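The chain below stands alone and is given in structure tokens; this is the form predicted together with the named molecule.
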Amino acid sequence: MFRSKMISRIAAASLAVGLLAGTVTAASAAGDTVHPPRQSWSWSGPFGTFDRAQLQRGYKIYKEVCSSCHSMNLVAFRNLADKGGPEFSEGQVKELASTFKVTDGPNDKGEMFERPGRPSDHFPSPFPNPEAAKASLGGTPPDLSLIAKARGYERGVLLSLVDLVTQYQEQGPDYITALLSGYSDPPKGITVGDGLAYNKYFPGGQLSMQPPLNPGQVDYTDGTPTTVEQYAKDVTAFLMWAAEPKMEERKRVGAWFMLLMLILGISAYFTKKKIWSNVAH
């Protein structure tokens, strides 16, 4: 009685997990946008650290390029001097905050003006207000600060389940690295609309960004291939350290944590044993 009453709870329980698959490969199915593919990035995982020369290439990137449009108001330039992050020198992030524009004032006439950055400056945004960026730009360009850790894509129920055991975290820069490298023609019967750009990643398929890099614009001196793929990849890089600039001391902590209960479950284990040795049992 009690056997069968089990048998028949199991069988409904089986039967909801493959109506719950179901319903999710159909959804995932009727989605016009397409997932991003993985990357492999080099502070992924439990232990995973940043790649400075590759933060340094995208911030070279973010300068050259992004800025132009997007600021990164939560960073000052001087973090980029930071222990985890690109690690510039001080030297360095004087020169290259003094490369940047930013609005200051009132002066004693009580007018604002513009003077070169200094380390203490945060990354400034090239228009005075949003509505000025749209008004050029057709669009808003959404201050970069946050947006590693803002962006990401929908991997339905049951792959969010299997990302939680294999720790996949990366769905943010897996996204703007696709985003920013998968501009492409339209599919046919698609129209793209005016001041806009078909990209198959972006929700909806068309964005007011036009395609910001191409081919051999930047210029790397270490070697490393001026493709748009690569450009991608370091920007991305570049915007998850701006998003958790404190993700190495993080994983590092959360590691020590992990080994610190690891001998203290071993040490309760063996004192356990000791301390019952002589009891009968």
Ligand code: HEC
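Next up, can you give the form predicted on its own of this protein, since the form predicted together with the named molecule came first?
What comes next is one chain alone, with no partners or other molecules.
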């Protein structure tokens, strides 16, 4: 028995070492890239909600900075007034939509034309097609509609198991925030290619997108600091809402469901006690 216990312990220790080694190997394979720091988000946890003011600031960052290159084809202007989102008023949504030019048509002459956006329109792409974007920028910028859920980083097997317990699901937003604010001069000995920028959070350390955010670039009217870090967090929050616009509703339904299951479980327990209390076992 003692020998079997020792073998089990050795096997368990070997498994742990193997998992750790796999994590270290994965980290080493990423080169100079590092894990993004954990951020504090208002929507974290089973009862978290979006910060309305932050979402509105994030939309402003997208409009004034990101929309010149990136599309959001899955988001309509009317969604900006939805409950659980930025919650702009209908009048504000009409005004915001009208600042965009939308291609429509054909008209009576069979020609396409541009008109001001309407609340029913989806956010227009800055380029007519991917080929035009590639010709202008040297590459096709990704659509940002689902980017907060589509991007992330590997945390290794052990941390992934921990995340199941802690319910950490913000890898994507943490990565985007770190990427937007993580530009810097390359370390000594690293040469950055032509047209590329160094970012320690990007796999390989070099990407074609130049630093999009600068201090004081976008004016805030609510007194929020106009720093790169604040810009990055605000636009990331907006992108998270775009990727999961019904998150608050989902969490409310989930909470009520768990409460219902608890009540039914307690009721079933006492019903069983009542029915079988006089039966000999």
